[in-house]
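Only one chain is given next, in C-alpha cells, and it is the form predicted alone.
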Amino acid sequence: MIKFYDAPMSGNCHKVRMLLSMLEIPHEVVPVSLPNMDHKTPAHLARNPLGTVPVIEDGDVVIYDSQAILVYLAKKHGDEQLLPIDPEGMALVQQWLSYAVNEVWNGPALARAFLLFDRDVDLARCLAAAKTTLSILDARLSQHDWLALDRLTIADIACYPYAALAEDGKISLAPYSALQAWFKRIEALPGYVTMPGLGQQPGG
C-alpha cells in the first residue's frame, strides 16, 4: 500500500490527495506536521533531501515533488484521460504542470504563504505575479472547460488548488468568473477531496 506523507495546510500535498481519492488508490496518510517541522527530521531528509512535502513510498519507490507524484499516479492508476502518451497531449499537460510550480506557486501560493505561514517573500511581488497568472488561467478558461485538453487531466489537478486557495493570501477572484466556473467543474467531479478554504464536497 502506498504511503502519503501529508500535511493538511499543504496545496501541494492537496494534489495528491484529490488524485489518490479520484482514482481510489488505497493508501496510508502520515501525517507530517510542518510548524514542529517534521518535514526537516533526518527520517524525512532519507526520504526527500529538499525536506519537502508531498512524498509517496510505494514499496521500494519513493516519489517527492507534487507534479512527479500526479504523474507517477496517473501512468501507474490512470488511463490515457488524465495523462495522455501522445507527443502532444503530454507536451500540452507538461505545459501547465510547469505553470503550476513556476506561474502559480510564485504568485497565488506564495502570497498566501506570506500571510498564513510568515514566509519570507516580497509579498507585492507575488501579489503583482498572482494578478498575471490568475489573468493567464482565466483567459485560457473563457475558451476551454479545462486547462490542457477537452477533459480533465492532471494539469487541471496541478493548478487547481493554489488558484482556489488565492483569497488565503488576500487576492480577490472576484474578477475570474472561468476561473471560478472551472472551479465548481472541478468541485463537482467523483472522489474530489477538500480543505481549509477550498470548496466543499458536492452536497456538502
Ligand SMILES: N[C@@H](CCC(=O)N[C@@H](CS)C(=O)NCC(=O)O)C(=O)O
Second form
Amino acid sequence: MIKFYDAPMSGNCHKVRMLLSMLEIPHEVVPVSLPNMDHKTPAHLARNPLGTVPVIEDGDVVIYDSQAILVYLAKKHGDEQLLPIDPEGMALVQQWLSYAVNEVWNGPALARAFLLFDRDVDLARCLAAAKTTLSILDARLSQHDWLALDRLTIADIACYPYAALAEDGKISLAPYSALQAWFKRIEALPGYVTMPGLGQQPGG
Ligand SMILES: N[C@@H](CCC(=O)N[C@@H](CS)C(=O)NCC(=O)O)C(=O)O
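Pass me the form predicted in complex with the named molecule as well; I've looked at the form predicted alone already.
Let's see the whole complex now, leading with the same chain.
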C-alpha cells in the first residue's frame, strides 16, 4: 500500500490528499510534524534529501514534490482526463503545474507561511506577487471553467490549495469572482476533501 508522508497544515500535502481521495487510492498516512522537525530526521532525508513533504512511497518507488506525486498517481491510477498524453494537452497541464510551484508558491503560499508559521520571507514582495498570481488565475477562469483544459486536470488540483488558502495570508479573495466560482466547482467534486481554511463540500 502507498505510504503518504503528510503534514496536516501543508497545502502541498493537500494536493496529494485530494487526488488520493478522488481516485479512491488505498494508502496509509504517516503524519509528519513540521514543528517537531520530523522532516529533517535522517530517515526522512533518506526519502527526500530536500527534507520536505509531501513524499509517497509505493513499494520501491519514492516520489517527492507534490506536482510529481500528482503526475505519478494520475498516470498510475487515473486516466487521460486528469493528465493527457497528447503534446498540447500535456504541455498545457505542465504549464499550470509549473505555475503552482513558482507563482502560486511564491505569492499566496509564502504570504500564508509568513503569517501562520513565521517563515522568513519578504512579505511585501509575496503580497505583490500574490496579487499578480491571483489576477492571472482569475482572468483565465473568467474565460474557462478549468485551468488547463475543458475539464478537471491535475493542474487544477495543483493550483487550488494555496489560491483558496490565500485569506490565511490576509489576502482578500473578494476581487476574484471567477476564482471563487472555480473553488466552488472543485469543492463540489466527488472525493473532494477539505482542510482548515478551505471550503467544505456542499452539504458537508
Ligand atoms: N515543491 C515542493 C515544495 C515542498 C515544500 O516546501 N513543502 C513544505 C510544506 S508545505 C515543507 O516541507 N517545508 C519544510 C521545509 O522547507 O523545511 C512540493 O510541491 O511538494
